[in-house]
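The data below hold one chain only, encoded as structure tokens and taken in the form predicted alone.
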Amino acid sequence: MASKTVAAKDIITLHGSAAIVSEFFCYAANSILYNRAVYPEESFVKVKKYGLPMLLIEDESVKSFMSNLTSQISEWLEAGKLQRVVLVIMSKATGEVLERWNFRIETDNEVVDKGVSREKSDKEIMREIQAIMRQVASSVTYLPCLDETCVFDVLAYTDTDVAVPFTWVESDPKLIANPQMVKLHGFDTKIHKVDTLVSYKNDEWDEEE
């Protein structure tokens, strides 16, 4: 009797999916800060994640910020209340917004409401995340050079019935007027779907008259 190979599927729970997405954002944010030179190269340590060499910042204040951020994002994801997360890069001198890394999140509300699980291969999810991380790592090839000292901030878009934690403050959307946009790969845990888009300030030298 001929045997048939069946692709392995892993059970994805709401808690597990929230952990995958929040951890992804932490690594993606670190990669953005490194590749966009918001912090100097020597501020990062190399680790292996998603089958790729990744970089994590060693600055204690930023590490603490990222840890708290990951925890809060995971909580909102499990509640089905998070719509998007945006990492904003701004000029330190003027506060002008130069880049917005937008992570839009769609949640399977049936999972949130009924507690059911979904199935998807962990390897397939990892491959999808790898594709995003490779695009972030190559961002220097399609984004303008940030030739000034920059700082970053993180915006979270939640449902209106979510109370703002005391460590967060209400903020304007920090938009860029007439931005250029690049759509990146996304990934899907079958519970949370994440689409990624980076928008950036036009390089005036490249604009046609």
Contents of the next structure:
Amino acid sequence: MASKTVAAKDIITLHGSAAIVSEFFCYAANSILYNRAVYPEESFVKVKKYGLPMLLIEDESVKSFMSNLTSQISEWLEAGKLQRVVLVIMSKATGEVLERWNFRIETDNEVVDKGVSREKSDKEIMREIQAIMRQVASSVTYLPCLDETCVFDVLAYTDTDVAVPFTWVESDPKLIANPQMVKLHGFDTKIHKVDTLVSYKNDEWDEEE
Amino acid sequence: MDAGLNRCPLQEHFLPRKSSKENLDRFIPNRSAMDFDYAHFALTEGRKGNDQASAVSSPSKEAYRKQLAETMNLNHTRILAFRNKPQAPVELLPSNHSSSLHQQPKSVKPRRYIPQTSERTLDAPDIVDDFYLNLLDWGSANVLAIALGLTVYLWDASTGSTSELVTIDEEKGPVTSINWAPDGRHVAVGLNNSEVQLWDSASNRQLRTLKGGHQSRVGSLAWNNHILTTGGMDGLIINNDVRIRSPIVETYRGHTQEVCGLKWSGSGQQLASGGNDNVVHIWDRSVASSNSTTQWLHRLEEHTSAVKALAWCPFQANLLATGGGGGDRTIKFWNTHTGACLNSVDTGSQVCSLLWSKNERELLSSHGFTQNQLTLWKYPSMVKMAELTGHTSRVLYMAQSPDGCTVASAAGDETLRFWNVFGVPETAKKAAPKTVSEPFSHVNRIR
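Moving from the form predicted alone, what structure would you give for the form predicted together with its partner chain?
To see the whole picture, the full complex is given below, headed by that same chain.
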């Protein structure tokens, strides 16, 4: 008799989950930079990831920034200290915050404390991440045009008792006043749960409600 | 003679001026110049045991924090940013934006900056505040002639020096019109007693007087090579050939009241005249004259007030712009070949004078009550490009510099103002050299 094969579950360790999340963040940030045209599209190169053509920036300074970021995020994730990661897009000229991409992270503390591992199908995680990536790409349709040159920055919200490496500094949250918020899909590795939210500055056109 | 003037005419007015360029300095923090180590140290010192991170607490942030704490069930968070920021993107041209939805429709020329204040202000004491007179003209030798009461002054624009050309006897004056000949050397001075004097500005000598043509004051003058056309309060327009003994060669009859506007077209083929009878006439030289009076080519009666402002378009043939006085307030455009009115624009204010730009497709009009402004219009859209204020009474007289960049305006407020409205002198294109046969170039004086 034919039986539905249950999707094979993989073991996810804390380390693995942290790697997945930080890698996700790297690709998501690249995707945001590409889609929001923070950097010109010529500076991006296509790679295959999550079953989608993902774009990674070639620029050396951005690449090293990203790699430093991801390694540190990974470290904090393993320590269970990371609460959220925020990618901020600001106007280069005025420094005004135009967009905030908010990746909220919920950590299963039991895993952190006791070192157990969880089970979840790799494929399913991939699919969830894929859905988020697609949503990021399609966000262009409703996000207001970024007409001016922009710069980006990444903020990490951590627990207060975390050891701050000297390469990181305290920052203000760079909030947007009266933002519009759109909640995107999230994904879950069973150890880390990531929610995505984008808040952006109200476009003047939307003033009349 | 000084005639008891309190001030010397054509002297510089030093007006308190706002700086033309505002310095909009804003403090933009420079991350690379900041000492993060110290800042970090300063921030974290004494932090041990503190629950709140040392962030500035504004109401929105507090609310945010509270919300965050609620959802996260934690009340301590630090926000960290990586120190070594990536290189900012290179300035992108709008056309490079992949997600740009706006297409630049056509290459837009950068809008030139039109100074909103006069570049220079000179005193013009005793200038006659009469709508129907034409007391200002700028000659091709870059010398400005202005009539203040009984005296004609010449202001050399290249040196800024003033000289007196002539002071008329009181019974003949005041001066009612002034106009440079095309050679920029000879100038015609129309008087209140109906005479017209012809002067040589180089030698400061009077060459001749035209008498007997008009019965009353000569308020408007226009040169066409060797022909000096005079317009009088009697409604007559007389073409005088200044070379011959009996100068009157032609008389145009048609106006029933004072002729206050008189302009020859660029080709010298057509003459536009505007009068206090609200009528604009177009006279054509090719129309044969019978009995020494010539029939007009067109009679344009659309204006409802005196027409003094007349200007022929330099870049389009047969196009004339006319402006109506206080009861009309419109600028009308005419095809002088067919006599059709092409456009009419309500300006809201008495139109005293009109000037076309030689460099761009723009028209400058000067106005009276209430703003006493000069308005720059884009042609043919008639969009207002600039409004220049400064005069405190109606701007009756306007003249354009020979290089086409500067406009001089004079008003009853006894000031003569210069505006760089048509462009900066260095960047203006050189006007096409006029092919004018110089009648006086080989002659030293007229008999």
